[in-house]
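Single chain ahead, written as structure tokens, the form predicted on its own.
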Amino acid sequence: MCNRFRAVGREELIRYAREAFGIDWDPERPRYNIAPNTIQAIFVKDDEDKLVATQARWNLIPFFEKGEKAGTSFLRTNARSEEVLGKPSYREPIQKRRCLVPADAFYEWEHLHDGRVKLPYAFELNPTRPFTFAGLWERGNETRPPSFTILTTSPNELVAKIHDRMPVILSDENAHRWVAAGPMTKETLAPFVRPFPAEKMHCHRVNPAINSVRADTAEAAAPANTDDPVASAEQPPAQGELF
């Protein structure tokens, strides 16, 4: 899955919203390390059918979800794309509420010593650049703010080496068809979610300090020291990380 992403090229992500999709957005700052229930930026269209910048929590809360605990006993931070249309959290904003979420690189984990060392890779585009992710929002209301969530799919060749799943990466051409208005079957959901062309890829081991959902830094997505691929990270994780 994809519970951990980045957003650290600030003009190189203000000129991709630019002149890809006709926005003016400005990121607040660099994100190392995009966490679950963070807010973030999200495209979405407007009631002019506009793309427009707004903020969303990344945690997908569905419609019918009531009262305060609502969101807290279940993370929607993914949703399979071979689920969406048929799941009740998803079917209504798969047809509705589509959206683009800006990132420069997502991370996943390579597991080792039965799972007691994590090793945190980058995942990147070749050249590194901005993209989207195909995504899903659910409008808020006066007790929480908008929320999304990223789909899923099988793993192209490099990420299959880590991963068994990846998120949905659009091309910028797929990015304006995912968010145009119109109903979305088997069929036309098909072109969207297939794994993005691993040769269009690279990843990189990063500093295993990324593991901490609280290490928001430059240093913490820094690339590791590969000299010795585990040293580094020869102890397991701490206690009370979400991942």
The other form holds:
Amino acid sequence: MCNRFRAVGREELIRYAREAFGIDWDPERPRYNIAPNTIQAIFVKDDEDKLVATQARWNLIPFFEKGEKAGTSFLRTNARSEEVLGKPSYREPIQKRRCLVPADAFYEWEHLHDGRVKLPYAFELNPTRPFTFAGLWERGNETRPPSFTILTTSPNELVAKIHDRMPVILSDENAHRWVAAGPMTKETLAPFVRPFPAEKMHCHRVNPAINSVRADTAEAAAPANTDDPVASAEQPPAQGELF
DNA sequence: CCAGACGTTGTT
DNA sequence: GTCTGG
DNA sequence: CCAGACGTTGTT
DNA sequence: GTCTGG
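To test you: the structure above is the form predicted on its own. What is the structure of the form predicted together with the DNA?
First the chain shown before, then all remaining chains and molecules of the complex.
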């Protein structure tokens, strides 16, 4: 789960970065449909321990993967918070390269009719406002930019209706702590990776046009038109041909 | 995550 | 069915 | 010792 | 690079 998210409210995101983190950041364009392997802003500590926005690719490529095909065997867009301390890909990032991923929604799909129908939902804070995912990043090199992944955890009651995992969302207070220097142990990690409270979130169905990663538009990210097309959207496609 | 492709030969 | 691209 | 993995999600 | 499996 959580392989799509949204960051569209330019003014809100600018204000959030400045007021919550003291970061001078302008997302420049709204991203309605952020997909794996795309470049997106993350917040990291710089050499002087100051929080800054930088660009990174969503799909963490671990330091041991070299060459052209690095990162192509499978996605590392999510990292299980339960496993992250021990996995070779994340062992060092969880200690030294934690980051924040600014967003204002994430998408989840409800699968119907044996997976032939996929209904997208947007999950937002309530009231809707920007937030950050807990992320990890890895350095880039001559041929590729830095890369990042988003931690996952068990779902809260709201997300559990659709999926059995959810991304780790940080309170503003925890976001500061997340990127503060310090060793991470099972005990110190635990308070960060608890499911974000369901009562502070809400969700709604979205236009299925969002399914296509190329649909990076306000129309595709708009709430589903519940006046009519629910039935048709949920109608199973024809079951093969009858000769 | 979902959508869309899924192939070879020739080759001025 | 399975892989790649976004 | 060497070889091979190194990851997550979904499963109406 | 480092860990796991054989």
